[in-house]
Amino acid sequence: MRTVNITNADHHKTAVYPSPFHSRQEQHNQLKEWSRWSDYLSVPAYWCESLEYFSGRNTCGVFDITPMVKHLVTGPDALPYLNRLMTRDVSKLKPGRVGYSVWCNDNGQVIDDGTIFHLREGIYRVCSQEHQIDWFLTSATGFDVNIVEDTHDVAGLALQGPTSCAVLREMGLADVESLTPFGLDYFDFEGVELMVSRTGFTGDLGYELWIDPDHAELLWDRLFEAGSTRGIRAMGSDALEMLRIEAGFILAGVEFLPAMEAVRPTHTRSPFELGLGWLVSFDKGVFNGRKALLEEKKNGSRYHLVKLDIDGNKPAKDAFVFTRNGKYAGTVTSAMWSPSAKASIALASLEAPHGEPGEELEVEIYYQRELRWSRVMEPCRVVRDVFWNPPRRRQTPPADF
C-alpha cells in the first residue's frame, strides 16, 4: 500500500518566490541583481564575488539554501524505500546523522545527487539540485510511505568558513563545537527548533541551518550580530560556485546531465564515472539500476570524472581536452583560477580508458582581451586530490579562528 501526501508539491508553477531572507539579501544586495534558483530568487554576487569568496575561505559567509529542493519521507517503509530508490546503504545512516547519495533510472544512469538527513528515528529529509517528487512517487510503489516536497515549509542559510563554528557559539548555541561532519542537532532558537548539521558545499569548515520561514529573518540578524567581529558576509552563488569546485563537488546540470531530461540517453552518467563509486553498495539487495551497474563494474565505464591541474593562468572554462598527440580525450566542464591553489583548475569528462592519477594531457583554452581572441593549448595532468581539504573540515571541536 502507497499513502502519499502531495499538499506542497506545486512545482509546476512557474511563479519566483522570494525567499523567506529575501528583505536582508535586499539590503546586502549592493549590486542590485538577482537570479532564479528553483522556484526562488537568488543573489549571483552581493557586492563581489572574489571577497566573497575569501569570506568562505577566511573568515565565514552565507548563503541563502531555502530553495533546494526537499522532500520529507515518513512512514513503516521510509527506510526500505529509500535503500530501494538510493545506491547506498541507508540503513547505516543512524538518526541525526546525514549522508550524500544519487539515486538511478534501470539503466544505472544517475538521475541527481543530494543529501539524506536522517532526522529523527524513521524521519528522513532528501533535499536535492532538482524538483524530484514526481519520480520518488513513481517509486513508492509497493511501499507504506508518505513523501511531501516542503521546500517551502523550510527556511535554510549555509555558514561556511574557519569562523564559523565560533559564529554559532557566540550566538548561543551550547555544545555546537562537539558536532561532527555530517552530524545534525537541535537548538532552542528564540522559542523555536533551529536545526543546525556540519554539512556545506564549500569543502571547508561550515554548518547548515534550518528553521521555521517565520524566524527566517530573526535568525539572519543574530547570525549577523554574532559574527560581527568574525568577518561574517553575505555569500552570493558566483562566490559558492568557486568553492566547490575547490572541493571537487559535481553539479547537476554541470559535470552531468539528470537521465530523467537527456534527450539522448548516452549523453548521461553512471555513478561510477561520476567518480562515486564509493555509494554504489551492492550488498544491500536490490536497489534501482543495480543489474546495469554491476554489468558496468564488471565490463567497464565509458567516461571517468577527473581533477586537472593545469599549466599557465586562464581558466579553461568549456575546453576540449587533448592527448599528448593531439587525439580528442574529453571536455571541461568546470574550470577556475583557483586564489588558494594559486592554479589553473579543472573538471573534466574524459572518455575511457583516459583518467588515470599522473596522465598529462592538454587542454585547448580560448579567451578574449580586449575583443580579441586567443587560443592556447596548455599542458595539464590528473591528479588525485581534490584542491581544497583543509584539517579544520574534519576537525572536532574545530579551533577558535
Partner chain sequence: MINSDKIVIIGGGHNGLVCAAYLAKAGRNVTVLEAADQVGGAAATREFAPGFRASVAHLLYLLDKDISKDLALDSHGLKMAKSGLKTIALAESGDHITISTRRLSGANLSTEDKAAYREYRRFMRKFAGVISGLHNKIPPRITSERSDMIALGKMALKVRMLGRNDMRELLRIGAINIYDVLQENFDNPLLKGALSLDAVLGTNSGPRSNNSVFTALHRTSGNTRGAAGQLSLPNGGVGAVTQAMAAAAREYGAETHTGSPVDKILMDGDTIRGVQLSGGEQIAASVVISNADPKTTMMNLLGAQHLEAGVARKFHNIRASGNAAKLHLALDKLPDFKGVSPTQLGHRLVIASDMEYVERAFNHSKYGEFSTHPVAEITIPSIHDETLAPDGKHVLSAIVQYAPRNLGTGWSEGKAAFTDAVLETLSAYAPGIRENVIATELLTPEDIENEFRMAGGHWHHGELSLDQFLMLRPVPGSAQYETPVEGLYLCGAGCHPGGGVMGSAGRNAATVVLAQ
The other form holds:
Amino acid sequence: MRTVNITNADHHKTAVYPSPFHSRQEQHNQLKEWSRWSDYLSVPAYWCESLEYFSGRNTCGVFDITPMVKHLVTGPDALPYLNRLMTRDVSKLKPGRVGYSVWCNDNGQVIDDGTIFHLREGIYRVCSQEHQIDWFLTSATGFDVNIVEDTHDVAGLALQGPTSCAVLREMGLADVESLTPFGLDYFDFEGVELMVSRTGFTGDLGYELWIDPDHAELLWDRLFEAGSTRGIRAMGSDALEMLRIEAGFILAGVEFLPAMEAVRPTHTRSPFELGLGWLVSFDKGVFNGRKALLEEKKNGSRYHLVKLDIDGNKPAKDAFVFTRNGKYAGTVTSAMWSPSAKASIALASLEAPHGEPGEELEVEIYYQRELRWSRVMEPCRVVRDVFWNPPRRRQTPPADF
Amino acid sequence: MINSDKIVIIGGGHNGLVCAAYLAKAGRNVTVLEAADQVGGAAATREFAPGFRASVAHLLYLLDKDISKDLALDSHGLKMAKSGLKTIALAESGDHITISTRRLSGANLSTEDKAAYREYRRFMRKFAGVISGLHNKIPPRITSERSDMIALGKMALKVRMLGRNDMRELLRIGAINIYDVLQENFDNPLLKGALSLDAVLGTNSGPRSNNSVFTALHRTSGNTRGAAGQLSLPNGGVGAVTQAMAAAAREYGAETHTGSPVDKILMDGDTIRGVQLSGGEQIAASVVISNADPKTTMMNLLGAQHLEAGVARKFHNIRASGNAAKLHLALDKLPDFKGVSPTQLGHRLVIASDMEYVERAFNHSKYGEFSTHPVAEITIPSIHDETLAPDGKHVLSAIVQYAPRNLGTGWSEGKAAFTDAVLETLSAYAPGIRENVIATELLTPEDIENEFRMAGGHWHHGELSLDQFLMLRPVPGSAQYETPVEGLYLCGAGCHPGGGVMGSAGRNAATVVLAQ
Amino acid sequence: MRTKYDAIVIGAGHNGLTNGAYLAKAGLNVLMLEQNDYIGGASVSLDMYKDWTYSNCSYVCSLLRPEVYRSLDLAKYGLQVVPYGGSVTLAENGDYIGNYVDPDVTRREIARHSHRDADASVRFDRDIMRQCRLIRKLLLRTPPDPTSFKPRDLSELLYMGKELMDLGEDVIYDTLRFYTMSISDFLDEYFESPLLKGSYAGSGIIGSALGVMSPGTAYILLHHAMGDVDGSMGAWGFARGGMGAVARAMNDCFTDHGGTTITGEGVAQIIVKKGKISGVAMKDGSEYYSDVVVSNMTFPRTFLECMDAGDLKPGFLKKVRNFKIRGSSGKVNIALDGLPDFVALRGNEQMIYGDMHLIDSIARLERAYDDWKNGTWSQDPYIDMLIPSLTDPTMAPPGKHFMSVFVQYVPPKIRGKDWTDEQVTQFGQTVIDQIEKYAPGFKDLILHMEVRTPRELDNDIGLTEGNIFHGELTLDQLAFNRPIPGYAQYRGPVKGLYMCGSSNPPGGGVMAAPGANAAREILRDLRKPNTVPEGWLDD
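The structure above corresponds to the form predicted alone; please give the structure of the form predicted in complex with the partner chain next.
Let's see the whole complex now, leading with the same chain.
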C-alpha cells in the first residue's frame, strides 16, 4: 500500500517510512536490522549477506527498489526535452526500451545517473538516485513538457539471478522470456498492470517489476510462491552492493560526487572521467554539458575510473593507489573480495594519465587480523572487462537456471 | 545554402544602429531589422498627439563622444537644441535650488553645502571616470588566462591610480547607498532629494538601497560632446540621434528595414541560419546580432531549448522589471511652475523634495503599488525646439516613478489613477497645469514592454546594479557580447555598459564581431 | 602611584576578554576594565528574577571560533556549548515550515510547501557552503590594506586573490553576485515558496538596518551561516548557563594567566601624552598607566566619548561620526510560568526546542523595515525566539521557562527623539501581542519581563545606538573597510592604541575573532611570541 503522503503535515513523526513491501520484509528480516534509503526503511541483510549474494548469482534474489527516485515525463516535447537533459541520444530509445544515462550540468560534470524507461510512445520514466526535480524543471524552460516526481506512487522490486525468468514465467507472465535486455513489457497481474523490465544492478540475468503500491504485498507473495522451488530469497542492500561492484556499476556518492551537492566544485567527475564516454552523443545537438564535454574531449580528462584486479586476498577498502615506483595515482572508490571472480577487486579513480588497461600499479591496504593492524602494498593492474559478465545476462530467451 | 557573409541585426535602437554603422564601415554586409515604422526604439521621436512629438528617452547625457566622432553624427544631421542643461530642484514653496555641474544656487543653501558640493562633484566625477574608462572595453572574464589577467590588472591599476585617499573612498562607497553618502556631505534636504534622484532614476531602488552610489556614478559617467555629466536636448528630440546614426549606417552601406519585427532566430543544428519575421519571411544570415534585450533574445527569439539549462537559467534570472513610467503632455501654453522663471523652465526640473520623499515613493513599488506621491524628472523640450509642438504650444516630457511593471491591480486599472497622481503632484508645483493639458500620454513599463519589446519595460534592458554589471552583465560567462550560440551576439543595453543613449554596447559588440 | 601595566583592555566583553587572555598568555601583565559590575558585555547572563537566569543580550552560540575555544581551553574553564535541534517559521495563517535535524524530514517538510524547493535547497545549501568555506578562511586573518605596498599587505592580498581564483570562474561570479545582491533577489534564484523564502530571509537582516530587498543583505545571511557546532556548519547551540558562560570561561582563562579584571569602574578617557598612549583616566578620577590600551568599545564610543578631540585629527573624527552603527533590533527576555502553547505546533512540540521565527513572507519583512525607516518600531515585527530552559536546566526552575525574544526592527530613536519609558513599555506590548497571536494565553504565563530597546543596549552595555554588531555589516564596513579604510588592522590613530571590538573585522556576533586578531597585531608590535592560533584549514 501507499505509505508516504508528503502533503501530510504530520510526516515528521517518523524520519523514515515503511515501504509498500514492509510487512513482507519484516517477515523475512530475521536480523531485525533496518537501514535508511531516502524516505524508506531498507534492509541491509535479512539473514546472511553471503547467502543473499549467492542467490543473485545462483538462484534469484528479491530486492526492494521502491525508494529509487522516479519521475514521469510526458508532453509533446518529452523527447527533445530528454535529449537536451541527457548526454545520451534518447531518440534512439524506442517505446518499450530502457536506457542507462547520465546527466550533467553546464560544466559537463555528472549530476546523477539513472535509467530512462520509454514506457509508451512519448511517455518516459526517469529513475535516479538523488532527488532531481529542481534541475529537471529548470531544464524544462522552453519545452512543452510535464514532469512530476512520482516516487511514492510506484512500488518496485528487483528480481535478479539465473532463475529469475523461470520464476516470472511460473508466476504466469506469459512470454516474459522474449524480453531482451533493456526491454520492458506490461502484464496483467491480478487485474492490475504490472510493468516488467529486463534491467538490474547486478550484471546478471534479472528483472525489475513495477506496480501500484496497493498491490505490492500481493506481488511479493506471488513471487515467493512462484519461486519457492527455484531458490528465491529476499536480498539486502549489502549483497546488492557486492553484486554491483562485480558488475562494475558506479554509485552516486561513491564513485562520483553529484554535482549539485559539490561544495568543492573540482571534486566532481565528467562522464568521460567515469568511463561513461559511450553515453555521450555529440551529434544530437545541444544538451547540458555539451560545450564543456567537447572541450574535455579535445583537451583530455583529469581522471579515469578504472577496474583494478589486485593481488592477494585483502579487500582494498579506502586505499590509495600508487604507481610501481611509489607515486600517487589515485584512490579506490569501491573494493571487495569477489566471491564469483575469486579475486580482490576494486573500482578506483586515477589521475590522468593513469588508468590505461594493463597498467601495473600498487594499492596501499590497511587490514587487521584479531585487532592487529597491518599495512601491505599489493601489486594490481588495470583491467578492461568487468569482473562478472556471464553470457546468460544477454541470452534471449534465458535458460531456466 | 545560407548567405555566408550576411549579418542581421535585430532591432534598430541606438545600439543596433551604432553596431550596424561600425560593421558597415568595416565593409560588412549588414541589415538592420526594426519592428516599428521608424528606427530608434525608445530613442525615437514619435508623435503622441496631433502635432506634438516627444521621445521616450528625453535627455542625452551618456552618448559616447568617440562614437559621435567616428560616425560623424553631426554631419549626419545631429544638432543640439540646448546643451549644458542645469537641474532645478523644485520646491513647493517656489524656493528652488539650481544645480549645475559646478555650483549650486538658490534659497536656503549654506556655504558648507556649497563647498561640499564642489568636493562631491570632484570625487563623483573622478569615480565616474573609472566607470567611463570601462565603457568602450570588452569586459574581461575572471580566469587565469593571460589576457584576462592583464585586463583585470589594468582595471585594478586604474583604481590604484586614484591615489590612496580617493581609492579608499571609492572602495568604501562604491557598493553602498546614495542616502548615506549624501547624509555625510550635505544638510539641505531639497538638495539631497534632487541629488538622490539621479541615483535612482530608471532603477528598482530608493536612495537607501545599496548599489545606488554605483547607479549615480553610472549616470554621470558620460562624456557627451566631451563634457562629463553634461545634459543635452537634441534638435528634433532624442530621435534625431538615432536618425543620424541610421543615416551614418546607411551611408556606410548598411540596410535598415523598418516594419520588420523578428519573430524567431533560426538554427540549423548548432549553427545560426538567420531570422524569421513575424510575417513568416525568412532572412538567411551567418551572424545575428540582437539589439533586443538579452532575456527576450535568448528565451523568446532563440528559445531556451537551444541553450544548456544552466545558462538558460541565468538568462531567465536576469532582473529586468521596469519601475519608471514616461509622461508626455501636450500643453496649450507654457506651464507656470512656482518661482521658476521662463528661462529656467527650459532646464531639467526635478520633483524630489527630500530623500525621505523619494524613499517613500519607492516603498510603494516594493509591494506592487505605484507611488501615490511620485518623483519626476521633467523637461519642456519645445522651449528649445519648435519642431516638437505646434506654434505657441508645448510638450512636457517627464520620467515619473515609481511605477512597477507588475502592478498589483494591473495597469489597465491602475493607469488612470497613476496619471492622476502624477498630475496632482505636478499641480502642487505648477498650479493650474491641468487646464493647459490638451493631450496626455502615459507609458507604463507594460506599455514600454509592448511597444518597444523590452522585457519588463526596463530602459536598461535589465536592472543596472553591481550584480549585473561588467563581467556579470547580462549574465556571467556571456558578458563579452557573444552568446553560447556561435554566431549569435548581443549588442543592446542589457550588455555592458548598460542603458542610456550611449552607443557603447553597440560599438563593443561590433568590435567583437569584427575580431572573429 | 599605581602599577604600570603592559596593556589595558577596556571592556570585558567576549572580544576584550579574548584579547586579554592571549596577551596574558604571552606573559603580559594585563588589566581588564569593565564599567559594569558584571563582565561579559553583550555576552552575559544575569539573574533578573528569582531563580531564572537570562541571556540578556546575545542568546545563541555558533560563530565562536573553534580555534579560540580550543586554544583558550574554554572547555577546561567550564564552557559547554550544547546544540539545539532545528528551527521553525510560523506563518500568520496557522501553517509553518520546520527545519529538522534530520535531512530527509526537512526535505519532506519543504516538499510539503514546494516539491521543487525541497530539491533546490540542496543547491542553495551547496552555494552557501561554498561562500562559508571562503570566508571562514579569512576570519582569523588581519585584512590587508589594498592601498599599501608593504610586503605583508601585498602577500595577504595575493593570498586572498589566490583563494578567490581557486574557486574557479563560475563560483567567482557567484561570489561577486552574492556580495552585492539583496537576500530577496538571491532567494528568488532558488525558491518559490513564500514561507520558505521568509524563513531564510530573516537571516539576511538580523542585526542590520537594511531591508530584505536592500542589496548587500545576502552577505548578512552568510554571517549567520558561517558558524558551526562541532563541525556541523550553520548549526547553533546554547552556552550552558547562558551566554555569560562564554565570558566567564574567557575571564577565568585570562585571570588564570595572571590577568587582573576590575569591574564597576568606567573609563572616562584614554590618556594621550606626546602623541602616545599613556593610560586611562577613570570616571572616579583615578588613573591606570600603560603604553598599550586596547579598546573593546564600539568605534564611535572609543573616539567620540573616551578620547580628547584634540588628540585626534578632524578628518579622522569626521569618519568616526559617519560610521554606520544603527540600532535595528530589540530584545525581550521573559520568565514564563509554563510552556507557551503555539497553536500551529500542537502535536509537534519538538519544534519548540529550537529557534522559532514569526514571519511568512518577504513583503512582510520589508514592511517591518519601512516602519524603522519612518522612525518607529515595526508594528508587525519579525521575531526570533527561543526557550533555552528546555535544553539547559540551569536557566529556570523545573517546569518554568526562560524565553529569549529577539525583535526586529527597532530604531535607536523614535522619530528623531529619545525613547521614553512609556514607549519602551509599548514596544514590549507590541512584542507580546505578536506572540500572543500565535500562542493564545501567552500573556498569562509571563512572570517577569525585561525589555531592551536600542536605548537600553546603548546605555547598559555600551552598544552605540544599540547596534548588536558594533556597526553595520555592509560592504563599506567589511574587511579592509572595517571600521574605516586605513584602520582595519586593529591599530588606532595614536601609537599604543588598539581596537579589538566587533567594530573591527570580521565583525560582530560572539565570534571572538576581532579580539584574537587584535592580540596577534599587538604581540607583533611588542615583539612578543604570538599566542593566537592560525585558522584551521579546509573546514
